[in-house]
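A single chain comes next, written as structure tokens; it is the form predicted on its own.
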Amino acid sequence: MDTVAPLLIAGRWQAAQDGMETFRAFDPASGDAIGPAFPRSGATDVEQALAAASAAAPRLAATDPERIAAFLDAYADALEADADALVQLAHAETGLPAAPRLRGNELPRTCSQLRQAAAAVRGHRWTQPVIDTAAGLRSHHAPLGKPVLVFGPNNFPFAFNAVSGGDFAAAIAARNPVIAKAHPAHPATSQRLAGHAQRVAEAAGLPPATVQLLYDVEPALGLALAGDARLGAVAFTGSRSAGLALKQAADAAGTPFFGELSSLNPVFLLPGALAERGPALAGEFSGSCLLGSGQFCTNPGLVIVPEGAAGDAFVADVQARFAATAPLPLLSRGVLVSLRHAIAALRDAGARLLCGGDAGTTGYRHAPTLLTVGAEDFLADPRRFQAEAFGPCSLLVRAADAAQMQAIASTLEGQLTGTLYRAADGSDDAAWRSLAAALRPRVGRLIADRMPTGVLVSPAQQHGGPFPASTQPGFTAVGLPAAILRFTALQAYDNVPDALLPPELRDRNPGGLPRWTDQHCTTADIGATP
């Protein structure tokens, strides 16, 4: 009998202690099973879990913040020292390149967010104080005093992983416990990532139950954990169907859900755009649906295109290049099968295949696919043209006009992101003006002249928007300290002396914390003489 990997729960590696169901992680270039087998936990696992990390959250809510920032700090250092490791690991488990793509790009990107975390607890600006001293009313953002259930994606191993990715690491600023619900398509890597977090978890003093890891559970029981009442929020990335179900589970026990579920990331290029820069624009398209086999959340699904000879030539050079490139591994068989799917239903709703549609070869290949289909068409019926095809998939929306592709933005469901491509010399910016009008309450980021693909964790980024992007638009999963705001309570106090107050609250403020006092903007103690 293989040997069964141990689960992370209350502060020690042990057995699973039911559900022995097992599972191992696959090869997508391959198709073939790989690497130990993992447990598929039961009830007892996860009450084992929730009641941990339950008795946890109040010791957590009042440690030290330096503490917090420390094991941040920490956290990110164990993870650059074991880089060949994990690399090696996530490129096994999903195929993605082990440089640039792991090592270069999204490790480096994942200490980033921790440190930028741990800056943000030590800023303490995500606290959001404001006093109003007439009113005897002092109030801010404090830990929720309940763990905050994290599900990780399949596509970005590290940086959104539940169990160090920008999910866990708000949540652990905010000093709340994480239950980490690892993806199963990578449990070698999650599991290696939890290690670390575990023992800089105890070096730094804090609660044993901090971090917790549970590799799967079947979706009935994963409803009913999201649907447990101690539970302070869910975090959850992934598909809409999956989203929705583990939503309505969370919002019956009044629980607040903060989810990713699905974009098209439409691109809108302007006629005096393509005309001055057609060939750019192909290479610029191409290279991001096609960048890590199209799996990216913010993937340009949607291109519309002016007809006529320019638009014809930009389609043209696209499925050109679509058509030489080599289909990549996908992340598992599912993403396959999903892709496959909604490629199926495009067809079906009447789009065009210009090139792609599948490829016979071994592993989670998928070709290269592209498709079309006329303004007209998509007007009729746009809901029908809007599933998300997750993959190295796009469809290109053939407009006559302005007003056409007007048309297009205003039936648009909620969006991570709009992209619009104008020209240099300003005759597309009537057009544009009109355009952005129409994408900004149906996108989270609206982005001039470049591709949707990058998401920086900037303290100015918005990685949500309206739904079904996100199930919270007021809300980022990306950007510190903002993404912190998710997993807080607004607590408020009320003639409360200054001694039992939060020390953010209190009359003196010596770290020079902004806060908003009598409806001005200050770092000063209270009282003090201006």
The other form holds:
Protein chains: 2
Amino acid sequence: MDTVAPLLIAGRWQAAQDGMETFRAFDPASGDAIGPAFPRSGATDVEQALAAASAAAPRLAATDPERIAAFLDAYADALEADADALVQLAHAETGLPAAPRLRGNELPRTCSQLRQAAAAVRGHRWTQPVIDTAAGLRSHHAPLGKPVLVFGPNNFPFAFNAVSGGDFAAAIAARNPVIAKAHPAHPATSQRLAGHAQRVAEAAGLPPATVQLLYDVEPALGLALAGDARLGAVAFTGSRSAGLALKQAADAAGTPFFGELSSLNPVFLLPGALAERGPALAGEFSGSCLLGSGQFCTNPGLVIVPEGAAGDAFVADVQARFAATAPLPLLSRGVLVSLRHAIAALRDAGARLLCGGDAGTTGYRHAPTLLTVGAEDFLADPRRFQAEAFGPCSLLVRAADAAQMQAIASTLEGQLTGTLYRAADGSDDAAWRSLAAALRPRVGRLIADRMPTGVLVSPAQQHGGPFPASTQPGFTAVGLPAAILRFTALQAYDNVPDALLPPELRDRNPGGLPRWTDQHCTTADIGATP
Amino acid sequence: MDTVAPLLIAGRWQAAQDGMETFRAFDPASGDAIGPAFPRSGATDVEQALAAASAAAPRLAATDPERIAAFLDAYADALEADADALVQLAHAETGLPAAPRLRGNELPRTCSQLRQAAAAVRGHRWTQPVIDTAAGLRSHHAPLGKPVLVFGPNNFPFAFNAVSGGDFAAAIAARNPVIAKAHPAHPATSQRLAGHAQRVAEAAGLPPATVQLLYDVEPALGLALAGDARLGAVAFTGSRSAGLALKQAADAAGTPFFGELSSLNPVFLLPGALAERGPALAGEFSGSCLLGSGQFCTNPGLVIVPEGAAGDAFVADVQARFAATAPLPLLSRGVLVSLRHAIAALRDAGARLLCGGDAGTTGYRHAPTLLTVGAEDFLADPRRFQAEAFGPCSLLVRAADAAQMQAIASTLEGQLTGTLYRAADGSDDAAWRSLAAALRPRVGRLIADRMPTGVLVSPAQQHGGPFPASTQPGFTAVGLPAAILRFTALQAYDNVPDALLPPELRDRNPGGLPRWTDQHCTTADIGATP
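Now that we've seen the form predicted on its own, could you pull up the form predicted in complex with another copy of the chain?
First the chain shown before, then all remaining chains and molecules of the complex.
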């Protein structure tokens, strides 16, 4: 390959500046390199992106929100209009099914997120105005005034892409420029998305460096970038090891780091539920665990199954379903290698292989894999059994009684989700309450009677959890307007005249915005006759 | 001294367990040691406190909020009833005036904060419920389920004390146990406060380890404590060097760290304001800078004064006021030593001493001190001139024009506050707008025409700012209910039956609580006929 793809820096597609280290994408089905060469950026590219974003930040913060909303809507329209090409590229680079996954689910979700962000911008609700008229104090959440660095993961080429996903939409909604560090497993997809973003941003009149794209950087340079004090925040979705290294760099600079790192998403099957509908639960679990080849952050990687006949039947049922499924395609060689290591580590720890355990023969495939361990063994060394095995794999822990379930729950690290299946007749509810009490501080989303995969984009969502599932337990990466708050500063105005205040805080309500005014939530203007 | 004061661990006053390293308080007026010996805790004390708080955390999280509110109200009552003794102790240990400061301002403020926290608990507003009925998703902010470690500063023996101040009240309001690391400059005050807290907590039926008190720990042990993964959050008010070390320890454990570290609180005097009311501004500034011997985090430590006759007159007026003021008492020998070092560093950088610069002859006193530097020199090395000089000291920067003011604003580190004085006739407003735009992303509270000291406890307050003023730009340490959010986790419930939900999220509104239900803010019950 002679031509190397250009970077998007300061509103222009330009050649990488340092050396010419390149990489290519791989077709997961075959393991063959595909598409053009993409540059791995050096220090000059990174500095240019930082300088341009820093210059754009105050301009973007001062931009009329309607322009931002129009950009987000138009970007969604552009993605829909280009769906065929985008889906084809993403399918080639990730091995994810073009339909229904990419075309029917992920692209619509991505467009919906962008449009929900646009609606959130127009609604102003994320600004959370609070007004104390007697004190002359008014505060709200406002743009950081600095760029946001977004690291996208491998498993959602659209919906979590650094240049089109939830973090991107939330950072832009708060009027902060985004430096997108795409995932190197799907560079052509990222390039095409960024092309749309750039064109639409220019048409909307946003500053040229509102959206910038780097395909990859050397790890050491990535740490320097994440640790640059010019950033306002860093958002990361990916592996725990990479995330913790980047977090350390951002922490040292005093920059808020919002990472979503790893999760086992434990599922507890209470005895009544198992007795009542064991075969249905086996089907639900198998479907959830194998969906998308198990490559979801909310994949159920740990299931606590009661000992006894009903539990045995559940295990046998799931085992049969897994064994009947051909090896599943993974996103990249890296995912395959990590999965093999994780399975080996679980077996070393004492887990017994029930089925699977083997890679496929072509490309990056792995057989659906079930492991099992007794509760006593799990409890003897709970940390070793909590290593995430990202892919179509789950560990079934057999528990003798409610006390063992409770003990297991009490050893869990922070998780995105925790699920409890209970009998419909209420007979499990006492056990539910005590188990839920143990799980509650350890999970972001507590689920009853359905599997954790499928993270709805809802204002009531929490797609975060206690460390190390995510790095800030009070925030969510999914769900609007809450996700926007990660990229804001709380700003007060003290004794500032009405004309010099931002619109949300002026006496005149900008239009239907609920504001906490003198301890009451109201949409009224200040000084209006009640 | 034979007797060493006991620690409050797990609901009991007990002797320190490790060795017997002790320290005493000092009377700032004389520099003499006063009061009994207090233990510097070792690893055994710290472990006992952590273990007890961790055991108490889930019990406290499950406690009826009314019990928490009753505790906070009763604690305020107890402090008022014991005001004479508390004020006497705090005055002896800090040198702060018994009246009006401690008796008339700080103790009432402390009691008011506790009562506002109680009201916030009863109002449930901090839980921020969001309900999506179609999706079956409901979320709110909830207790961390883990202890909060609070480090109190030297300058507010009541209102920011680790066992009675704003961080304490906010952490308890969110139903988290507090491990209080008091400031070693006022141990007897902290002990007496903790005595009330303990007695009232027991009467309210709260778990014994809800409130625990350590007087001091070795720095290395303090870092180990802040870095213990059993903590849910760390709150710190104090020096930048100590705060950054503790932040690094907490960051490594993935524990949210809320630090308020340092601030110069720049004040810009626009030309019209100076021409209009120069003498009044000189009086306002001198009063603010010398109040409490300048020992406030919002002390105006940097003033940008236009060159020319009006500016010269302002400087001469302030200089006369400072020179006419006798050396002022400081909180401790440490404050005195740090102030002397900071003044020397500013002079080394090129600032010229206008008046003061000397320590007093008895106890820990220092003369009110003014330094000055030209804008060009400031801009040549802005970092050196931004070292905080905590105490009755300020640096006056003389700026030739609006462009230099703008340039200075653009070099500032993150600050708690930024103040702009403008002419009442509006003639400064164009300059105000551009200077405010430069300052806005660099300060938490933007102030017009009044001095930054006096941080009102208001729902609209922001007593934080961009790093390094504070470590989380989206949060405030002062102002309820917002301050409570630092000590909460965002928790979602997915498909959980009504009876198993927490009260704020059930179909039936617990009473007048505004909830975002299906995109509308309403106090209605779910399913009620509209």
